[in-house]
Each structure stands twice: as structure tokens, then as C-alpha cells.
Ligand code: ASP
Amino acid sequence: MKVLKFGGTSVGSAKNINKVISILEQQSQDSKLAVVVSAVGGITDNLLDAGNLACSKDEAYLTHYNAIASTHKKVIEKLFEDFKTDKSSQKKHDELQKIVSKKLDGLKKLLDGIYLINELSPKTKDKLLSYGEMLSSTIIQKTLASRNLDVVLKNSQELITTDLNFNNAAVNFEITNANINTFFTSNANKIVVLPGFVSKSLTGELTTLGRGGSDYTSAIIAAATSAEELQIWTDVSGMFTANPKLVKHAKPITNLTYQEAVELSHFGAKVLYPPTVMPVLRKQIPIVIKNTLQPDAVGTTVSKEHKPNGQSPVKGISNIDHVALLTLQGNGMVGIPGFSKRLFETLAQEKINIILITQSSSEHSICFGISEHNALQAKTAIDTTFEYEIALKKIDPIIVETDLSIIAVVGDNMKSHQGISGKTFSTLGKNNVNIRAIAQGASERNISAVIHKNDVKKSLNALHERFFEVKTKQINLFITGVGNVGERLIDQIQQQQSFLKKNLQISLRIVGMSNSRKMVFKDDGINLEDWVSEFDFAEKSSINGFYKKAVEMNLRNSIFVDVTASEQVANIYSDYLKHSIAVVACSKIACSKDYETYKNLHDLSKKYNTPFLYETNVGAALPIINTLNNLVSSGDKVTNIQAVLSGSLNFVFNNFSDKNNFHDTVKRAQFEGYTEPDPRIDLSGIDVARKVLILARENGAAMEIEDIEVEPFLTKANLASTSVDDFYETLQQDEAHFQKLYASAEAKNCQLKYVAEYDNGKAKVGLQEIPEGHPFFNLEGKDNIVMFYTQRYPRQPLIVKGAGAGADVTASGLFADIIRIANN
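The form predicted on its own, please: structure of the chain above, on its own.
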């Protein structure tokens, strides 16, 4: 014989009940079936709400009753809709409606009685809630009979005997097993339909088996009859590696041991209720979890046999929400026996279940997790128990922390694999998940951690990626500043997405974008083929709002990419780093501000193990900062740096001559995107000064921008201009000055280059006449060049040379930093 249990969703509509009937038709051909059914989906909650409203003298209970009655009658109408032309079916339909109407009349009288006496006792609540299963089992049995199946209805209350602990009765297995064996031994029908959840005490009072009671009913029957297997039919295709509502890449687990299933169920996998496993575990009867809506799906088989999943010893990751963490601590506990006994006895007397326990080896504290709704009750009871010790300050009043959840990594074979705990906690740490408590048994079947409820989704996804998606790492980008460079970056990401996934195992998606006016966010990634249209109905942009949303989304492996020149944006890099969101900066503002700011950002990056990269600050996509860092990290000492660091200025001086005036050359540079919108930033030399300052700091010098000697080549009128237009006017007026600079260099067969120098702690920038043969002489277009003189390169410098300006190369530099973080 097989036992099949169908949950509320499976019997929640006529359509689903017809699927159940198809399953039973097929399976009853080969085996006798005991079919345990839950109440129609949503009915148990409706019954409870109706009872509570009636108890509080609120006539709205009648609305709930009418909804319950209507739901059942509509289900019957739909079930018989295609058979009403047949007189026999019509008769059976009418009979069923009469039976159900009679039961609904009984429900109405019960609710009226609750309303009149203004009381809903546990005993009455059991009577009330039993109506859900009694109605659904009657409807299903009568419908099966109308389809000419060999079926009988048996009231589980006549089989399962319990104590008088209403709402969560304990089963008397000796009497219950005898009742079940007697009935099924004498029963000749192919299918027996039984209501789940309901039972009866020795004295004949109606009781219920509490949460998961229908699963428990089916397990009790399976164990008592030594069934071939127990099938749990629900609305998902088995137990998953993680909650599929939170982890999109979660997948069904084909096989689990009983112990693994218990652990996953205990920690929130709602497909199976933990006590369900116990009766069948003793008899080692397999449990098969199947999907009523997809009956051909493989599902999950729970048995004694351990079957590796072929990838990881971890079988699944689960979670419990609404957890409170309570801590009993004090110096007076150390070395004194009995504290634990008194603590747990107090909780037992209050009927409070403990989810997790951990205790320090010093015996100074005991920490335990319970359901959040029991927190106040537990605190009151424990503080009362230890009132004397608290008064003497031997221990502290119980400490309660709420808004917590527990995540659990589960697998029978984890104990045979080194490093599972290390991988678990390092993964959480990299994603800035603060762990409040840890519990791990010697069997290593379960590693549990208490975390803040807001970190659950991120933690589950990060751990799932670590243990089940090892080949692909999900990176979530927040890009602010989608102008010229930002657009090129987005285009490059779109072009390379498939390449990165295939060759580097990096799944890159942009989840947030902003321009100066609007910002848009999407948890599952913005469509890069039509990202511009996303801004059509986007919310108003704000720097702080963008940051808050990125933090609120709380996604794993997050990177904030700044493609602006905004000081306000640079000022909140530290906030991103504190929330373990990596920062990739195009802007030089943060790294060239006061040294304290620069140092603080690096300290935060180390503290929170969160990358802060800004290769494009010097030389766009050229690996200048990275090369310098590698020299320093490998123990070399950089003694001198000589560089042409402005692609803008190099472009200007490569194109300026006695035939091309200075004003027009600067205009062209601005038009082609080689200068800032305000070219004074480039031509004043401050931009180059900031770059050499950053290089000096990377080399270990605690320098400020004021320490850089800037030798201007612009005239006083140029420098005193009050606007960009005014600046261009002064360039025209002072053309003779620039022609004089050009003529001087030309007479000496030199090239004009704006050079930055750093030499043993001192730095300067200025226009120089570079002679032929010098590495800077033939520097073309917008190229940059840096020469590093070090202890290892004392005479022939290490040279980095290439394009140092332009939207494409700057975007590629940002992209390279993103990939560097992703590969970390």
C-alpha cells in the first residue's frame, strides 16, 4: 500500500482536484492507496479568522463564513460541470451539495455559538478548524466515487487517538496503530480518503495534531501499515537547494537522507514538517515529495540511503525567519552548576521551543534562539527565575535581540570534507553579513548562523553560489553617471556578457543606473539592449537616494561605479565601503583630496575587505597604478617618476603649431572629448597635479595637493577668466604668448610636453621643452607615458605607454577594475 498526502494547494481548486484524481486513477491500478487530504487552500486561515472575529463580537465573522461556504460550493459546481448531463452524476452532485450544506450549517451554528458566549477555547478551536479537512475529504471522496473509482471515506478521528492537549495533541501510538491496522486489514476498497490534521482523544473529544498535522497524519498511517512509500504532494517539485522564491538558481534535490530532510525542514524548508519524518524514519519508509501541478517531475526522495549530489557535500541551505536571540550572561555563572538546568526548565514550563543553542567555553554566557513572538514571555519568565542572582548582580537581566533569522547549511557528508565552515563564514564575511551566533554539532550535518533578517536573501544567494554554482559568480553593478563614458561602459558590458560567463565564469549584470535627472533599479538586472527606455518612467535621481537603494537591495558581490566628476558622489564612497559595496572610481576627487580622506578610504577597504579601485584616475585604461602597486608590493622602491599624464594636454600640444592657433586646438580637443567640459581644469595643470599626487601617495608619500609645485603656462588673463566662454576669449587675445612658447621649442628642435615629476618625496608639474631622442619626444595624439625609476630599474626605467584619454579607453579601464574585483 502507498500513502499519498495532498496539501491545501493541491486541493485548492476544481482544476487541481482534477489533477489529484488523475494521479489517483493512475496509481490505484498498481496499488491500494490511503489518501490524506488537507483543507482547501486558505480555508484554515479563514476558519481561524472567523472564529477570532466571532469571539470578539464582530459580525464580520459572517463574511468569512459566507466566503468559506461559497468556496466549497463553487469547487463542487466546477468538479461536476462536465458531467451534469449524466443523470447519475447530477444525482451525486446534488447529494454532495446536501452533505456539504449540512456540514456548513454545523459550522455556522458553531460560529454563532462562539459569538454568543464570546469565547474561543482551545477545545472549541479544534472543533472549528476540523471543518476544513472534513469538508475537503468529503468533496474529494464523493467526486472520486462519481468518476467510478473504488473509494471509501474514513474519518481519521476514528483512527488517531490522542491526549487532551488541544491544538497540538500527542498521539497515543499503541491505540492508534491498532485502530489503523484493524481498519486497513479489513478494508477492500482500492482508495481510502482520510482527512488530515484531525484526531480524537480517549474521552471522545475532537483534537488536532497542530502545525503540519496533515503530513503527520499521513506519516502515522504509513508507519502503522508499513506502507511501501509515503508521497507528499504539494505545489513545488520537491525540496530545493534553497528557497526558490529567494534564490532564483535553486534547484530540486533528488535524494536526501532522513536526517538531512529533518534538518532542512527544521530550518524553514516548508515542504516537509519535521515531526512528519519521525514515524516513517523508524520504519525506514521512503518519503517522496512531488508536485501535483507537475506530476511527471522527479521530485525528492527521502530515505536512509545517502546519495552524493556529485558537486558538494552540502545538500541544501535553509532559513528560519522571525527569530529572537536571548543571552543569559554574568560572571556569577562561571563554575557554578545548575544555571543551564534552571534556564531550560523555565522555558519548558512556558512551552517555549528552542531553535538554536550556543554556549561560551568560559561558561560566562548561554545564547539561544527562539521564535520572536515568544521573546517577551521568555524574558519575563527567565528574569523571574533568576531574580535573586540579578539583584545581587551575579548575572545580567536577559538580553533580547530581535529582527533576526537563522540560516543553515545542511548535508550528511559535510563532516568528511574539510573547509565547509570556512567557506560558509568567509562567504558571509565577504558580503558584510554580521553573524550574531553560530551553532554546529559534532556530526557537522548542520552549520547554523544567526544573522539580521535583512541579510537573508543576500546570504542564501551568496552561499548557494558558493556551494552549488561554483562555476559562475554573480556580480551586481550600480553605475552612476551614464554620460559619454558611462554609455561606453554599458555598451562594453553588454558586448562582453556572454564572453565573461563562458570564459571567466562571471555573470555580470547592472542592477542600478542613474544620470543627473533619473535613476532606475532592477533586482534581476536591467535589459542592456534597451536600457535607455528604462529611464522613461524612472524615479527622480538623488545621490543619497541612489546609495540608500543600493544598500536596501543588499545584493551579494555589489560594486558601485562612479562615472561622474561630482564631489558629492566622491564624498559617499566611504558609506558604500562600510556596507561592503566595492567602489570603482573614474573621478580623481576622492584620491586627490586631503591625505586623511585618501587614507581613510583605504583603511575602510581593508577593514571591510571591500575593494576600492581607481585605475582610470591616472592614464585612463593604462595599468599605471596597478604597475606601481605591484612594484611596491614586491619590495621595490620607486625613487623617481617622470610622466606625461594628460592625454588632453598632449593632444593639444601635438596639434598646436604656428599654423593651428591655440584657441582652435583647445576647441577641437574639447569637441572630440579629450578635455573636461571646462577645459581650464586640464590646461591649468591641476588635473596633472592630482594625478602625480595620487601616484606619490600610492608610493607611500603622505602628500597634499599644496605640496605639488605647479608651473602654469597659461597667462594671468587665462587663469583669471570667470567662465568657459571668457576663457576662450582670453585664449584668442593671448595667442602671441602661445606662439612664443611654440617658437622657442621649435627653434631648439624640441616638443612641448606637460610633464609631471616625482623625485624622492617632491613633486612638480609644468610645460617642458623635450629634446629629440627623449622617450617623451615622439609621444603622439592623446597618449600618456610614465617612466618609473626604481632600485630595480635605476638607469633604464620601467615604461608604461599608451592612450590616456577618450571615452572608450576610460570605459575599458573601469571595466578592467570591475573584472579585477569579480576575479578576486
Contents of the next structure:
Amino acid sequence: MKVLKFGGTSVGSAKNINKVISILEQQSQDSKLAVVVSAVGGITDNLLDAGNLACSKDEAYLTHYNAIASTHKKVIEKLFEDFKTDKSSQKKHDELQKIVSKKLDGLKKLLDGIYLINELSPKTKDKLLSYGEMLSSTIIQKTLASRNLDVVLKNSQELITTDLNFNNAAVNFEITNANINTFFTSNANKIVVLPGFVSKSLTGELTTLGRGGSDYTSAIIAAATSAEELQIWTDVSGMFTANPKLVKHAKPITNLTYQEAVELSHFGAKVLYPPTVMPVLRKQIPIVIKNTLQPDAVGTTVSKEHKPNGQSPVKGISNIDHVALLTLQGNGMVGIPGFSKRLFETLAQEKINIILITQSSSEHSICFGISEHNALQAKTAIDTTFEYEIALKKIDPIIVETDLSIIAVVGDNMKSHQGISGKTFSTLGKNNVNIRAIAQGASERNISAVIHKNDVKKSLNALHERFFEVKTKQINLFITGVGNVGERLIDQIQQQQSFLKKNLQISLRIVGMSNSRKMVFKDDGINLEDWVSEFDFAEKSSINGFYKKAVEMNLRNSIFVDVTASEQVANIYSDYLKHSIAVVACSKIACSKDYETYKNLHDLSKKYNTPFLYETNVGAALPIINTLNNLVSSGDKVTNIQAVLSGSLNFVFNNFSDKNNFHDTVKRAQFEGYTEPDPRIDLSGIDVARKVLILARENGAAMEIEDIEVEPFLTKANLASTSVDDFYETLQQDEAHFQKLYASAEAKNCQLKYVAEYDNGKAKVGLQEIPEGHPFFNLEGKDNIVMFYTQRYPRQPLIVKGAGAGADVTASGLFADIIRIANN
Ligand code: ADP
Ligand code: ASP
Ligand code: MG
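Switching conditions: you have the form predicted on its own, so give me the form predicted in complex with ligand ASP.
Below, the chain from earlier opens the complete complex, with every other chain and molecule after it.
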């Protein structure tokens, strides 16, 4: 014999029941079948809601009742599709509707009674909830019979005998097994349909086996009859590597051992009700989990056989929500036996199930996790048990923390692999998931962690990626300041997406972007083919709103990319870093502010193990900061830096001459995007000063901007201008001054270059006349050059040279920083 259990979705509609019927038609050809069914999907919850409403004197219970009645009636109408035209079908349809109506009348009376007496005891609740399975099993058995299958209905309440622990009754296996055997030995039908979940006490009271308990009913029958196989038919194709509703990349696990299935189900993999495994394990009956909606999918086989699932020793990751963590602590506990015994006895008396326990070796505290809805009950009971010790201040009143969840990493083979817990916790840590408690079973088959409920989805996905998808790493970008450079960056990302996936196993997605007006977010990535139209329906942007949303989305491997020149944006880098969101900035505001700010950001980056990169602050995409960092970290000493660092000034001095006046040349540089929006920042030398300041700081000097000597080449009037327009006017007026600078250099056959210099802790910037033969002399267009003189490069400097400005190269510099983080 085989036992098949069909869950709520499988019997949730006429369409699915028809699928169930074809599975049964096929399998009953070569085996006797015991078919256990759940209530129609959602009905148990509806019954509970109706009961609670009735109990609180809310007449809305009637609406719930009507919905329950109509759901069943409609299912029957659909199952007997031709009942309006076919006489024999009509007869069967009417007969079934009559039986069901009678049951529904009983339900209505019960609800009316609850309403009347204003009470819903656990005992009444079981009576109420049992209607779901009693109705569904009747409908399915009658429908199967109408399709000419040899089928009988057997009420499980007559077979499964329990204690009086309503809502979660314990089975008396001796009586139950005898009942089941007696029934099945004498039964000759090919198919026996039985309601799941429902049972009866020795004294004849209706009981249930706990929510999700139909799985358990089927396991009890399978074990008692020594069935060949137990099939659990549900709405997913087996036990997945993680809950497929939360982890998109989760995959079915083909094989699990009984122990692995126990751990996964106990730690929240709802597809299998935890007590289900034990009865069949004893008899070594395999459990096959299959999808009613895709019967051909392989599914999961649970047996004693150990078969690996790919490379990873981890088989699955599960989660339990609505967990409370209780801590009992106090100096009076140390070295005194019996505290744990009294604690756990109290919980047992209250029938509270403990999900996880940890005890520190100092014995100073015991910490355990239970279901959140038992928290208050547990606290009251424990505080009463330890009333005396609490009064004497030997122990503290129990501490209760709520809004928590547990995630568990499970696999038989974990015990023979080192580093699984290291990987687990470093992955969580990297993603800023705070771990409240940890437990590892002695079997080493399970590592579990208690975390905040808001971190569950992120943690599951990050761990899943770590253990099952090592091949691709998902990077989530939040880009703020989508203007000239930002647009190029988006284009470059779009072009490279498939290359990165294929060659670097990086799945790069933009999940948030903003410009000065609007901001848009997409959990599963913005469509980069048409990102412009994403802004059509976007919300109004704000710096804080963008930040808050990035934190709220709580995605793993998040990077905030600042493409603005806004000081306010730079001011909140620290907040991003504190939430483990990496920061990539082309704005140099943060790094060139006071040293304290610069240092603080680096300290935060270290503390939260979250990168803060800004290669584009100096020389756009040129590897200048990176080269300097490499020199310093490899033990070299940088003594002197000579550089031309302003692409804009270089462009201006390369194009300005006695034929092209200064004003027009600056205008052109701005038009072509080589200057800051305010060209005074470039021309005053302040921009170059900031760059050399950053280089000095990267080299370990705790310098401030005031420490940089700036020799301006602009006139007093230029420098005193109050607006950009005003500035351009003064440039025009002072043309003669600039021509003089040009003529002087020209006369000496020199080139004008704005040079930055760092020398052993001192730095200055200013215009210089560069003679022929000097490496700066032939610097073209918007190029930058940096010469590092170091202990290892004392005479011939290490030179980095190339385009140092422009939207495209700046975007590519940002992109390189992003990739560097992704590769980390
Ligand atoms: P049924 O009504 O058939 O008993 P359940 O809702 O009890 O179905 O269980 C199936 C559900 O379990 C799936 O739809 C899925 O959302 C959830 N689930 C949680 N964790 C897992 C997992 N690791 N693998 C498969 N399903 C899981
Ligand atoms: N119908 C019950 C519930 O929803 C039992 C089950 O479906 O397994 O909990
Ligand atoms: Mg279930």
C-alpha cells in the first residue's frame, strides 16, 4: 500500500482536485492507496477567523461562514460540470451538495453557539477546525466514486486516538496503530480517503494534531500499515534549498536523509510538518514530496540514504518567524544545579515548545527561543517559579525580546567540513545582520542563528548565494545623481551586464536611482534597456528619502554610488557605511573636508567591513589612488609626488593662446564637460588643492586644506566674483593679464601647467612654466599625470598618465570601483 497526502492547494479548487484524481487513477492501477486530504486551501484559517469573530460578538462571522459555504458549493458545481445537462451527474451532484449542506448547517450552529456564549475554548476550536478536513474528504471521496473509482471514506477520528491536549494532541500509538491495522486488514477498496489533521481522544472528544497536521496523519497511517511509500503532494516541487517564496534562486533538493528533513522542517521548512518524519523513520518508509501542479517534476525523496546535493555540504537553509528570545540570568545561578531543570519543567508544564537553547559556559545565563505567542505566558510562569530568587536578587526577572526569527543551515555532511559556521557568520556579518543568539546541535547537522525578523529575506538570500550559488554574486546598486556621468555609468553597466555575469560571475543590478527631482526603486533590478521611462512614475526625490529606502530594502551586497557634487549627500556616507552599504563616490567633498571627517569614514569602513572607494576623486579613472595605496601597503615610502591633476586646467592651458582668448577657452572647457559646474572651483586652484590633499592623506599625512599652499593665477577681480556669470565677465575684462602669462611662457619656450606638488608632508599647487623635455611638457588635452618618487623609485618616478577628466572616463572609474567591491 502507498499513502498519499494532498495539501490545501492541491485540493483548493476543482481544477486541482481533477489533477489529484488523475494522479490517483494512475497510481491505483498497481497499488492500494490511502489518501489523506487537507482542508480546501485557506479554509482552516477562515474557520479560525470566523470562530474568533463569533467569540468576540462580531457578526462578521456570518460573512466568513457564507464565504466558507460558498467556496465548497462552487467547488462541487465545478467538479460536476455537466450536472445541468446530464441526469446521472445531476443526481450525484445534488446528493453531494445535500451532504455538504448538512455539514455546513452543523458548522453554522457551532458558530452561532460560539457567538451566543461568547467563548471559544481550545476544545471548541478543535471541533470547529475539524470541519475543514471533514468537508474536503467527503467531497473528494464522492467525486472519485462518481468517476467510477473503487473508493471509500474513512473518518480518521475513528482511527487516530489522542490525549486531551486540544489543538496539538499527542497520539496514543498503541491504540491508533491497532485501529488502523484492524481497519485496513478488513478493507478491500482500492482507495481509502481519510481526512487529515483530525483525531479523537479516548474519552470521545474531537481533537486535532496541530496546524499543518495532515502530513502527520498520513505518516501515522503509513507507519502503522508499513506502507511502501509516503507521498506528500503539495504546491512546490519538493523540499527546496530555502523557502522558494523568499529565495528566488532556491532549487528542489532531490535527496534528503530523515535527519536532514527533521532539522529543516523543525526549523521552519513548512512543506513538511515536523512530527511527520518520526513515525516513518522508525519503519524506514521513504517520503516523496511532489508537486500536484507539476506531477512530472522529480521532487524530493527522504530516506535513510545519504546522497549529496551538488558540491555543498549544506543541504538547505530554513527559517522560523515570530520567535521570542528569553534570557534567564543572574549571579545566583553560577554553580548551583537545578536552575535549568526548574526552568524547563516550568515550560513543559505550560506546554511551551522550546525551539533553541544556548547557555554560556559561565552558567551565568540561559537563553532560549520559543514561539512569540507564548512569550508572555512563559515570562509569567518563569517569573513565578523563580519568585524567591528574584526577590533575593539572585537572578533577574526574565528578559523577553520579540520580533525575531531563526535561520538554520542544515546538512548531514556539515560535520565533516570545517568552516561552515565561519562562512555562515561572516556572510551574515558582511551584510550587517546582527546575530542575537547562536546554537549548534551536537550532531553538527545544524547551525542556527536568531536574528531580527526584518533581516530574514536578506540573510536567506545571502546564505543561499554563499552555499549554493557561489557562481554568481549579486550586487545591488543605489545610484544617486543621474546626470551626465550617471547616465554614462548606467549605459556602461547595461553594456557589461552579461559579460560580468559570464566572466566574473557578478550579477550587477541597479535597484535604486535618483536625480535631483525623482527617485525610483526596484527590488529585482531596474530595467536598464529603458531606465529613462522608469522615472515617469517615480516619486519625488530627497537625499534622506533615498538613504532610508536603501536601508529599508535591506539587500545584500548593496553599494551606494554618489555621482552628485552635493555636500549634503557627502554628509550621509557615514550612515550608509553604518548600515553596511558600501560607498563609491566621485564627489571629492567627503575626502577633502576636515581630516576628522576623512578619518571617521575610513574608520567606519573598517569597523563595518564595508568598502568606501573614491578612485575618481583624483584623475577620473586613472589608477592613482589605488597605485598610491598599493605602494604604501607594500611597504614603500612615497617621498615626493609631482602631478598635473586638473584635466580642466590642462585643457584650458593647452587650448588658450594669443589666438584663442582665455574667456572663450574656459567657456569651451565648461561646455565640453571638463570643468566643475562652477568653473571657479577649477580655475582658483582649489580643486587641485583638494586632490593633492587627498593624495597626501592617502600617503598617511593628517593634513588640512589650509596646509596646502595655493598660488592663484587668477586676478583679484576674478577671485572676488560673486557668481559664475560675474566670473566670466571678469575673465573678459582681464584678458590682458592672461595674455601676459602666455607671452612669458612662450618667450621661454615653456608650457603653462598647473602643478601640484607633495614633498615629505608639505604640499603646494600653482601655475608653472614647464620647459621642453620635462615629462609634463607634452601633456595633451585633458590628460593628467602623476609622478611618484619613492624609496623604490628614487630617481625614475613611477608615472601614471592618461585622460583625467570627462564623463565617460569618470563613469568608468566609478565602474571599476564597483567591480573591485564586487570581486572582494
Ligand atoms: P500544503 O498545504 O500542501 O501542506 P504547505 O503550505 O503546508 O502546503 O507547505 C508548502 C509551502 O511550504 C510552500 O508553498 C512554501 O511556501 C513553504 N516552504 C517553506 N520552506 C520551504 C522549503 N524549504 N521548501 C519548499 N517549500 C517551503
Ligand atoms: N488544514 C490544517 C491546517 O491548515 C491541516 C493541514 O492542512 O495540514 O493547518
Ligand atoms: Mg502543510
